[in-house]
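Given as structure tokens, the chain that follows is alone and in the form predicted alone.
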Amino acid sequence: MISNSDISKVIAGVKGQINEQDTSLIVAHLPLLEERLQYLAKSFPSETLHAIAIKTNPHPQMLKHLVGLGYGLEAASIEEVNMAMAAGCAPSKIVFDSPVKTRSEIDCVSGLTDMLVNVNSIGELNRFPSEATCTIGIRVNPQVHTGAPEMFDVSRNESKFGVAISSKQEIINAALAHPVSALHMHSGSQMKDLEVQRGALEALKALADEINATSSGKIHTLDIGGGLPSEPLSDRTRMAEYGAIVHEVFADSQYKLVTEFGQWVHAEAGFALSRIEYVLDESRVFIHLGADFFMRDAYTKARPFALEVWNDTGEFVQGEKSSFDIAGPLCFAGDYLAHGAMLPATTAEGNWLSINGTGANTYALWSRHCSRTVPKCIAFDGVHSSIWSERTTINY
């Protein structure tokens, strides 16, 4: 969790770069950022192509701070290809995973040499020109329930994602008859039970170990995807444990493996900052962010967001705890960020709320609902903070 330190740090340093319309501040910490993808890279077989899904956040200056990492990116659609070429991405560390791609953009990514393009079906493979340099894979269901939220899962059996792992001799046959080289999954995001998607693994490689055993190798690269939720780095962690399981898996084979993560590399790197703009009957805040940052929260369950107030200099405001609802800016009865927060009871209007762990699915499922103006962007690096962009309006 980012420090109470840090988010006074931010609140000080950004003083004078801020004006009366900076209600809200989106704040990237970079450290931790660096951190996590440190521990994901070293959690997994070395030469592992990590590519980070753009729609965790979208941000133009944090692709770009990703790929100057080293990192791939992957793209949910052909904005997101066009943001990670821009970005400065190569095409060889790109993913390119929408499940509904047209004509035209498969004539757009087709020529990109060593670009991942997963197809979402047999059919799609016909679209391909014979010419394509990119590589082609094949999205496989494994047809497992990881435990992942309903919403979330992509796994099951009806999913919409991808050839179900139970029609196995089509994906071979399809396999020999086109140019794939690649075959890809992705059980579902906030993956609870590993042993389940261990199995999922095992029968990914068992399956592309078939193709190859009739084509000479063709097979090169399995994209395993992302999928696990947010926590806290430690010595024992979920993505520890994940990469053990990986590491077992593909312990005797010379596959090329990729992965999607999102949620896990930005979620805890991330917090904002809203102004405090009414307190009423002593029990209501009403704040500056609300179901158009938090729209996931708003809409589904919420996140337990660690909350604390601060005062314009960056001091942390202490003292005897009340409850509180803490209500956000938009014109309908469903937003609030939470109910019976506890808060110092003297928490007044012009103080400052933290919401920490906010980096991922918030920025970017910004809502058009109330035409608000998207916050600054901050990045702070330990020591500074930098504007990375000044607050948008939308445009239709």
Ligand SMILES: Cc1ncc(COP(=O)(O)O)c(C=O)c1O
Contents of the next structure:
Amino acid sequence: MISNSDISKVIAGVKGQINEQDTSLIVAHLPLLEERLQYLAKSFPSETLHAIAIKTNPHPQMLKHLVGLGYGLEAASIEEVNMAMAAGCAPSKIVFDSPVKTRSEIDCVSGLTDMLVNVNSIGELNRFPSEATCTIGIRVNPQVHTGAPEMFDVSRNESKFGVAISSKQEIINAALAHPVSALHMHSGSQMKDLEVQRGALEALKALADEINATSSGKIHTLDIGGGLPSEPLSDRTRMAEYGAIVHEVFADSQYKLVTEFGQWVHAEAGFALSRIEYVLDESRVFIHLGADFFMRDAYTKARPFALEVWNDTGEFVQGEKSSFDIAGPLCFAGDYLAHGAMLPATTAEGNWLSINGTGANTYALWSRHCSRTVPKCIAFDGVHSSIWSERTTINY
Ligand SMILES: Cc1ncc(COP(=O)(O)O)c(C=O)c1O
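Output block for the form predicted in complex with the ligand, input the form predicted alone:
What follows is the entire complex, opening with the chain shown before.
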């Protein structure tokens, strides 16, 4: 988690770079991001390509930063493929996973040598020209229940994603009949049961082995997706546990592995700041970030973000705590970030509220509801804060 001393440094550091319209700020903590990326890389076999999911945090500067550090990018749409290219990512480090690729999108990417393009259905394979130079993968639905929340569980039998592994012979026939050289799966976000995921990995590997046994090694790449919940770094993490499972499952194989993590990488490495605009009845505060930034939280279940209150120069507001509901700025009753949050009783208009751990699925999901301006985005390098992007008016 980002330390309070770094939050304080950012508040003090941005003071000269903002004006009174900057009622909220989105901050990326680059040293923590890099630490997490290195932890991820260290947990997996060394040749693994880690293609970070663009959808989790698509800020163009963030993509450039990830590419500069040598990581790949996973694109869920042709727009994200274009963003990855604009960020300088080599096609060989881009994974394209849209489930609804049009014929013209496929024409666009099929000549991008070594870009991994995963088809969502067998029928999609017919849309590729015979001279395609991209790497074509088939998305397999492992049909497992890893404990992912229902909305993010993409591996149920009726899932819209991929070809069910129960249709094994169909997958094998398609892989043999088309220029397929990869298999892909993503079991869902926030997987809980890693032993179930071990079974899914083993099944994917067995399927690739079976295709290879009749085709002298057509399948060379296995993309195993992302899907771990956010967690702090420590000696014992789910990421380390998962990496150990991957080492075991693929110990005796030559497959090139690809991952597509999103929230595990980003969530802890970002925070947001909002001015406190109103304090009502000593029990409700109104801030400038709500369901526009915390879309998933407002419409599903709010994550338990760590909240702190600061004065204008970055000093911690301390003292006796009291219970507050934190209301966002949008015009609907459900726009609350938290209920019963314990904040200093002296919390007042003009203070900053810091919301820690907001690096994933926030800016990325910015909602147009009420047409509020997207805040300034700031990058903190451990010492300095610099502006990654100015406030942006929504352009309809
Ligand atoms: C195909 C695919 N890969 C990767 C991800 C990233 O998942 P996570 O953020 O849970 O790691 C997603 C998330 O929706 C996805 O759909």
